[in-house]
Each structure stands twice: as C-alpha cells, then as structure tokens.
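Have a look below at one chain only, the form predicted on its own, in structure tokens format.
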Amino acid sequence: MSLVTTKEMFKKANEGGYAIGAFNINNMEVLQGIVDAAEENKSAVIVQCSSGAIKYARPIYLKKLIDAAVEDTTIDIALHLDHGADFQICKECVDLGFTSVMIDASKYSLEENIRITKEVVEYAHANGVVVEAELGKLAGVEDEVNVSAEDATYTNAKEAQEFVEKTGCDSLAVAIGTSHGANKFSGEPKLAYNRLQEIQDLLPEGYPLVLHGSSSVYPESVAVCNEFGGQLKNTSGVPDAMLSKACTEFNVCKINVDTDLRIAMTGGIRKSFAENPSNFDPRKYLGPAREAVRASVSHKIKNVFKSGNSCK
C-alpha cells in the first residue's frame, strides 16, 4: 500500500453518506491504536499531525512511523497536516510526503485568507497534494489554536462560495458550533445545521465539508481519568448523534478527533499506574493506553462516522 490523497476518500464518503475520521497523532502508540481500529473495521482513515505534534515528535520521525503503518496495513491512509499556520509549514509537509495539508488563515480578513490559501493550493496541487482550508473561527484551545468564545464566528455561506471559487481548495472546514478542547459547550449542545445547509447549497454539488473540534468527550472516559487522579472538570463534547447527522444528511466528509484520544490514552496510563504502582516498564502502561485509543477510534468508525467497510 501507499499513502493516498483524500480526493477519492471524500467522493466515496459523499456518495455513501458517511464521513472519514481524521485522528491526530503524537507518538507511535496513538498511531497504532488508530490504524489497528481502521484495519479492524476495513475503514479508510486520515492520520493528521498538528504543528505542535511536528515540533514534539520531529517531522522525519512522524513520517517514518506513518510509512511503517502503511506497510503494515491493507487500508487507505491519508497523511494530513492539521492547522498549518502559514505557507512555509504547508510547503515543508508537501515536500516531506504528506498527501494533504490544511492551511488555516481564518484569523485573517477574507481577502488575506483567500490570498494565503490560493498560494498554498497552487504549490500543493503542482505536487499532487490536496488542500483543506478554513473559513469562520472555532472557539477553544488545542495545541497552538486558541480562540475565545467572543471571537468565534459561524462560517458565512456567501463568503464560503466566494472563497472556494477563488482559492480552488479541495475541502473546507466550517464553523457551525463545534469547538476545540474538552469544554465545548457552556449549555446544551447545539450545532447550526441550518448554516451547514446554507453553505452546502451554495457550493458545488458534493463539495467536501469538514468539522473540527468534534470530539465527544465521553463521560465514561473522563470518569476513568478522574477516578485515578485526573482533574478534568466541566467537560462537554459533541454528542455522537449530532456528528452522525452531519455526515449522513450533509456533505460533511471529514470529522476531526483529537481530545477523545488524549483522554482515552491518559485514562489508560493513569489506571495502569494506580493499579500497578511498582511498574516502571513503559510497555506495561503504554500498551493499555494504546488499547484505549483503539477502542475509542473503533467506536467512532462503526457507530458515529459509519465508514466501516469503505476499503472493501
């Protein structure tokens, strides 16, 4: 097998009424948990690296881990840069062998966002790489992304139409109420499906939309963390049913998950430490943590994104 772009993945997802999970990695165990779950369910998968992950693990290490995963599986895997802040990091990832990059210039004016995104699109497309862009701002904190609730704005449908036409980006991350981190809603969870419909109506038929900040922050996973010494408070996430509706009724072809994997892994490690305080073998606590990640990803694929058997 070899790395693929998301173009064919999204075409199949749109036609089949499901979404491809895009899961963030920082180390080998998280990657193995993701890929094992995707293989188990015969699902295509997007493995993505944030700029923070790249700085932490170093680009060449991450790329070699991905290469190993591709050799070890039979599924379609796309390697994606998550929240690339500028042209330079997008170029570096294209040159390194990523098959998809995201340029996030959403903090700028519409005109500047268009200019920067178009520059990335031109370079990426010339090298056979697809581009995701973002319009609108999601609240929350994740790695180097930090947007206050006051600054968060829903994506404007007419601006989205202009943006896609002028940049030529291959998919668009939209803001409809999701947010980064483990504290997504101060009240009842709510997504603006009407805004999603408006955007969809003005874009080309079948155009792939993306949801960021879409971890469900499962109470059971939070409870495991807190039972064994964690202090996760006032957590809230996007309910599974809301995510399923977005991918089965609208053109949402990619849904990002990071926080759920962090919580699952941290809970697994905390539990191992508490139950085996004399253990100092990393394999004995990273192994259970890897299994927790696998179980979380498998649940997403089977029950939420409905992408199982997309590689059959």
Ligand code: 13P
Given for the second form:
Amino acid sequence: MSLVTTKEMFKKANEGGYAIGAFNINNMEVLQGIVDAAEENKSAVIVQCSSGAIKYARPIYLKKLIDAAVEDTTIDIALHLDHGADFQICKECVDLGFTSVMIDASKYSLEENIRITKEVVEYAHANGVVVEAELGKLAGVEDEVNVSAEDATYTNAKEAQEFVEKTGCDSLAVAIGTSHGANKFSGEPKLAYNRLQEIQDLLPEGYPLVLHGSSSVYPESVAVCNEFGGQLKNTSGVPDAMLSKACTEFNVCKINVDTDLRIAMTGGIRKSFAENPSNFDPRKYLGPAREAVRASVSHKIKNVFKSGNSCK
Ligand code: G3H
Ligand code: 13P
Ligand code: ZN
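Since the one above is the form predicted on its own, can you give the form predicted in complex with the named molecule too?
Expanding to the full complex; the earlier chain stays at the top.
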C-alpha cells in the first residue's frame, strides 16, 4: 500500500453516509493506536499532524513513522497537515510527501483567505495533493490555534459558495458551533445543523465538509485522569449522537479529533503511574496509553463515524 489522498475516501463516505476520522499524532504510540483501530475495523483513516507536532517530532521522523504504518497495514491512510498557517508550511508538507494539506487562513478577511488558499491549491494540485481550507471562526484556545470566544462566528453560506468557487479547494472546514479543546460548551451542547444545511445547499452536489473541534470529551475518560491526580475542570465535548447526525445526514466527510486522544493517553499514563509506582520502564505505561488511544479510536470509527468496512 501507499499513502492515498482523501479524494476517493470522501466520495465513498458521501455515498455511504459516513465520515472518515482524522486523528492527530505526535509520536509512535498515538499513531499505532490509531492505525491498529482502523485496521481492526477495516476503515480508511486520516492521520494528521499540526505544525506543533511537526516541530516536536521533527518532520522526517513523523514521515518515516507513517511510512511504516502504511507498510504494516492493508487500509487506506491519508497523511494530512492540520491547520497549516501559511503557504510555506503547506509547501514543505507537499514536498515531504503528505497527500493532503490544510491551509487555515480563516483569521484573515475573505479576500485574503481566498488569495492565500488559491496559492496553496495551485501548488498542491500541481503535485497531486488535495487541499482543505477553512471559513468562519471556531471558538477555543489551543497551542497554535487561538481564537477568542467573542470572535466565534458560524460560516456564512454565501461566502462559502464564493470561496469554494474562487479557490478550487477540495474540502471546506466549517464553523457550526464546535471548538478546539476540552471545554467546548458552557451550557447544553448545540450544533447549527440548519447552517450546515444552508452551506451544503449552495455548494456543488456532494462537496466534502469538515468538522474541527469534534472531540466528545467523554466524562469517563476525564474521570480516569482526575481519579489519578489530573485536574481537568468544566469539561464538555460534542456528544457522539450529534457527530453521527452530522456525518449520516449531511455532507460531513471528515471529523477531527485530537483532545480525546490526549485525554485517553494521559489517563492511561496517570493510571499506570498510580498503580505501579515502582515501575520505571516506559513501555509499561506507554503500552496502556497506546491501548487507551486504540479503544477510543475504535469506538469512534465503529459507533460514531460509521466508517468500518470502508476498506474491505
Ligand atoms: O486543532 C488543533 C490540534 O488539536 C493540534 O493542536 O497545535 O497543539 O498540536 P497543537
Ligand atoms: P478537538 O480539540 O476537539 O479534538 O479538535 C481537534 C481538531 O480540530 C484538530 O484540527
Ligand atoms: Zn482543528
């Protein structure tokens, strides 16, 4: 097998009424947890790296780890740059062999976002790579993704139509109420499905939409962290059923998850530290952490995104 783009994955997902999970990686254990879960469910998967992840693990290490995953499995894997901030980082990832890049110029004006995205699309397409872009602003605060809650605005459907027409981007990340991190809603979780419908009505038939900030922040995973010394407070995420609705009833083809894997991994490590205080072999705590990632990804693929058997 070799890495694939998301083109075919999204087409099949749209026709089949499911979505492909896009999971962030920073190291070998997280990658193995994701890929093992995808393989076990015979599901296509998108492995994505933020610029922070690339800086942390170093580009060549990440790329070779993913090459190993591809060689070791039978499923379709796409390698995607998450939240590329400018043309340069997108170009570096295209040149390194990524099959998909995200240019996130959503903080700029519509005109500037179109100009920057178009430049990335031209370079990526000339190299056989697909491009995800973003329009609208997600609330939330994470390392390299900082947008204040006040600034959060849903994607405008008419602007989305103009944006896709003018840039030629292959998929569009939309803001409909999700946000990055572990504290997504102050009250009841709510997604703007009516806005999602308006957006897809103005885009070409079957045009792939993407949801960022879609961790569910499961209370039971938070409880494991907190039981063993963690202090995660006021957590809330997007319930599984709301994500299932987005991918089965709308053209949402890609759902991004990072926070849930971070919580699963941290819970696994904290539990192992607490239960085996005399251990100093990293494999003995990274192993359970990898298993916690696998279990979380497997649940999402099978029960939430419904992409199991997409690679039969
Ligand atoms: O959307 C952001 C992802 O969770 C990546 O976060 O920039 O801290 O790697 P990061
Ligand atoms: P979460 O923080 O909800 O996991 O979102 C991750 C994400 O959108 C990565 O781009
Ligand atoms: Zn994101």
